[in-house]
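What follows is a single chain, given as structure tokens, in the form predicted on its own.
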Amino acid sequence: MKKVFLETFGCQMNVSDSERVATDLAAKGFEITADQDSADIILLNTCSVREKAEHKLYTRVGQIRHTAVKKPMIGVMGCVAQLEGETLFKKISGVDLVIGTRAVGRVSDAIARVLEDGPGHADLGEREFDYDWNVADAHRHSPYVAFVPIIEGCNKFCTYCIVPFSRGRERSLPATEIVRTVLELRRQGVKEVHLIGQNVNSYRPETRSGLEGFAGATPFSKLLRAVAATDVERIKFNTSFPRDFHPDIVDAINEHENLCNWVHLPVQSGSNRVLKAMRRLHTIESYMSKIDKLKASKRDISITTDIIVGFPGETEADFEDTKHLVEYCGYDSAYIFRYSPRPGTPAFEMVDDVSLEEKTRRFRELEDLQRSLQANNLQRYHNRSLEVLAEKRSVKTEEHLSGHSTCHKVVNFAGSSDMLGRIVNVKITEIKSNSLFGVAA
């Protein structure tokens, strides 16, 4: 029996892919191990959204080759594999197989080929028509939280983004399949499902089967109501594309308690001029109207975002516009990135005219502003009780448990093992910089 060690970088879609690869390999007689040193095969599921993420792959392969007790087979999966293909065999010494983003259902076949013919096998082909999207309970990242892909790929082609090239065109899964998956997860005891995709609210299935009878202005808001009707305890979704974020999504959240009060809505810039250069397909005015709708909700919806600083041509005035937008929106948290050119994207051909020093200054200034706003926002939870899914023991002490609230805040609290997997009322007694601490009520 060959032992396989899986290491995953990047987004929830990559985590979900790795879970399904582990499920498939285990069903075919491989042993999935958490011990890298004992592994016969090491699979690295990669991310290429940022240049730094790509460099992680080169570093990791070198570490494995220099520290491995025995020489394992090394396979590269994910977005870097899809983009680089067979060139990885020349670029990185020691890579034995390459599996593209839509070929993850054929990992066992690729391993067999390498075992029989030696290193150098690459599969960048399309997904099988009958691909199995299910994940075995033993191979989920959490026994209580499950990722459910509803759409893969991207048709937006933002000028800085490599995802349409690494993940392909948008393809929405059938609503009946999604609902059936959620019902099965609920039966297995999963408390929280995350509907995931590069742009979840761009959901457009080829057939509306499974959505009949559900109100909604868009297929996605209909799907939210259909999934809510399963009575699974919690539903979250990520990531939303601003142009496709219809007000009816907020109406659905207001109607169904199990649709959680958290929305991740990446704005990327507060300047219309920069947004146009990014080809984001929304304006600041349209984005702010969506924020206004979210803030008017009775549910106290937590709003998070992504922002890029130092995009080609971004001026100081553009950056000031971004700061003003951040102040207006009052995000609960923001993922802030310094722009880095990605080969193959339209922005790579633009003049990267904002210096690294200036990008760093803007990054730190915006981070300081967001940190201040975030600290103020978190105060609203002080002395309030939040429903927290107890997911695991705290990394800092065995005496505390850690989990997420419905508004996706990390909450640590004193608790015993019998609370794991339960939704616990926690009174917040202390506000940390990026999390909350409380006492189980």
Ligand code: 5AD
Given for the second form:
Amino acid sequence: MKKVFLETFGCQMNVSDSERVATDLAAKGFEITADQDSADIILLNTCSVREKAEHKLYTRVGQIRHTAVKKPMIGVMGCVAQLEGETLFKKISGVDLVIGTRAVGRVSDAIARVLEDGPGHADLGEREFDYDWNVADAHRHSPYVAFVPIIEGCNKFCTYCIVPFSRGRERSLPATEIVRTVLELRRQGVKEVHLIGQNVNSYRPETRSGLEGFAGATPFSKLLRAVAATDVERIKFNTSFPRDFHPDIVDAINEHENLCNWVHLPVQSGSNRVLKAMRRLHTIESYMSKIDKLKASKRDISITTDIIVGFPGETEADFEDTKHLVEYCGYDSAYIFRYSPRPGTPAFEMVDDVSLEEKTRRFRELEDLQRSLQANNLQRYHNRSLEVLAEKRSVKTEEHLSGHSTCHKVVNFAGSSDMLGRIVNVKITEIKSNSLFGVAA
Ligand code: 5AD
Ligand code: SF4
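Alternative state: the form predicted together with the ligand, after the form predicted on its own:
All chains and molecules follow, beginning with the one already shown.
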């Protein structure tokens, strides 16, 4: 029995693809191992969203080649695989197999080819969309939390972003299939499902079947109500595209307790001039009106975002606008990135005129600002009781458990291991920079 070690970089879509590959390989007689040294096959599921993420692949292949006791087969999956294709065999010595983002259903065939014919096989073919992903014996990153892709790919072509090239065009999965999957996960004891996609709220299935009878101004808000009706305990969704963020999504959250009070709405910049150059299709004014709607909810919705600093042409005044926007929105957390030119994107043709030092200065300044605003903002949770899904034992001490609140904050708390897999009330006693601490009630 061949042992496979899978390592995943990047976003939740990659995590989800790795879960599907692990499930599929296990069903076909491979053993999925957590021990790299005993693996016959190592699959690296890669990310190319920023240059740094891509460099990790080069470093990892080198490390494996130098340290591996037995010489494993090395396969590269994910975005770098899709973009580079067969050139990877030349670029990185030691790669045996390349599997594109749309070939995740055929990994076992690709491995068989290399075992028979030797290294150098690449599969960049199209996805089989009717592929029956086995939910019953799935290998998931958590027994209690499951990622459910609802839309794959991206049609937005923001000028800085490689994703439309590495993941192809948007395709929404049928609502009936999504609801069936969620019902099966619930039956298996999953407490929290994440509906995932590059832009979940651009959800537009070819067939509406499964959504008739559900209220909603957009297919996505109908889908939210349909999934809420499964009665699974918690539903989160990620990522939302600001232009397509209809106020009806907030209405759905207000109506259904199991639609969680967390929305990730990447703004990228606080300057309309930069947003236009990024081709984000929203303005600061339209974005702020969505934030206002979210803040008016009775649910205390936690809002998080992504921001890029140092985009080509970003001036000090543009950067100041971003700081003002961050002050206005009151994010519970923000992922801040230095602009990284990606070959093949429209922004790659623009002059990368903000120096690395300046990008770093803006990055640190914005991080400091967000950290202090966040510290203040999170005080609202102090002494409050939050519902937390007890997901695992804390890595630091035996007596502590760790999980997420409905608002998707990491909460570490004193509790007993019989709580694992349950949603428990935790009284928050301490606010830390990236997590909350409390005691199970
Ligand atoms: N440079 C820096 N950050 C980027 N992101 C996407 N592309 C780039 C790039 N070329 C960021 C965006 C996106 C997040 C997933 O990664 O903020 O929302
Ligand atoms: Fe990239 Fe924009 Fe698509 Fe998000 S919406 S994946 S940032 S192109």
